[in-house]
Amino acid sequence: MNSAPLISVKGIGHRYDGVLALDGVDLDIPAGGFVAVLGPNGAGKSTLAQIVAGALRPLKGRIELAGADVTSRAGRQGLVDAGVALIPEGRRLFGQLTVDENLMLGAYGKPRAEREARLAGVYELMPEAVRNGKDRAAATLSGGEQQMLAVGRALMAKPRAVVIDEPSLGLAPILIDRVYEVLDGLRRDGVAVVVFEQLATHAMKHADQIVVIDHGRISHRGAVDDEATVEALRMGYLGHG
């Protein structure tokens, strides 16, 4: 795994209506790495996820992609064109559009032949219910199927980094395992993966690095198997549930 950061956020500070969300956060995402950012609800995870993906411009600090300052490019479109895909909390699928249509939107603007080639590859990763329900409205899928569809839509952009916020939220353990298996496969293919989670249980099985955030600040970072990491999680509630 290349240890040079693909994405770096430095000195990040952000507020909402005067309320502090992030305070002096530094985070490096290695190319081909798997980083799990863990913290309780309200810790600043979703704000940081959007900033890492370039979907939100921070009030302080900067965002770097492959060493270049891209802070000024941050906004609603994020850094999709530069190969960074965000899967937000809640998935934000188009519920009335079909599975096929939702996936195709992930490669919007690409030649049709290229989109169809990508579509075939993405369907190979999808559970059977999604593969066999290409013409179903996305809103009719189960929560786990919708999460997989959201991952698939992100993969249609051929990203070099995937940022996913709360992938486990509301899913049964067996479905969470399936989502993480796909994410782990991406990492093996050289895609950087960053997950933002409340619970450590599944993230600990797949991540290389664990980062703990609380009250808008990083309180711990380390390799997943470091004794200090295990102790940091044991002292909180992040490994339960």
Ligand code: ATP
Given for the second form:
Amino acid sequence: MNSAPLISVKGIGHRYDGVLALDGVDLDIPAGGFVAVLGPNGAGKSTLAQIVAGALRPLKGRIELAGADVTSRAGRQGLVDAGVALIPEGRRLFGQLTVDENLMLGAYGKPRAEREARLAGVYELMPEAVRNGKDRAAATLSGGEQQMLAVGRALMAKPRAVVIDEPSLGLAPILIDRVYEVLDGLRRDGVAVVVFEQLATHAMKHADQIVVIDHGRISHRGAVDDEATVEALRMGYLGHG
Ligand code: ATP
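Here we have the form predicted on its own; I need the corresponding form predicted together with the named molecule.
Whole complex next, starting from this chain.
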């Protein structure tokens, strides 16, 4: 049996022109785990999210999938074929396309019958406005509904891991709860979930592992209920010290 983590990034370094975004980051995502990477603005979360999902090739370090080096596959297409789905910040839906069309794109290339079957399963997870609005342009959905649709589109690929960048950004707390409930459901089905968030509150209710990132480096990692984790968030990050 392969006991390697589902996704492992090692010694990751990345920069944009003169800006250092990540410096020596190691991160393991266990199969079926729920990991929250928390950090302030500009900490390097989006960069790391893209690298963990294989959507961006790091300048330094390697990406492993179940122990195999997949660094050279990282780039635009990412690791979608290997079952790793990225939901980028801002959702990147096709606003002029319908809800149905956006979802179908998530299973692009699959046989029609398979896509239809997946679509039915994904609609069951969607809020009413999405379920009853299959022919609406995605741009006409509310922010929360769009976030759910973005999750739904990722699920159309039947992923083993879902990587989400700032799922709670711009959403009312009640909608954030809805999004996290869907993520919880995925985890119960064995899908690994990785969220990157600025706000710790919701992520801490659902994740089992917390990683804190600041200035491109990991400053803390631990189980969500470790005293050290709570302390790290309180003192160093939440600013409630
Ligand atoms: P935020 O929460 O504000 O989105 P973040 O934690 O996701 O921030 P990143 O977006 O990964 O952080 O950015 C890390 C650093 O890299 C920041 O200093 C940012 O300005 C810089 N950076 C990110 N993308 C680019 C880019 N395309 N060109 C130049 N610098 C970039």
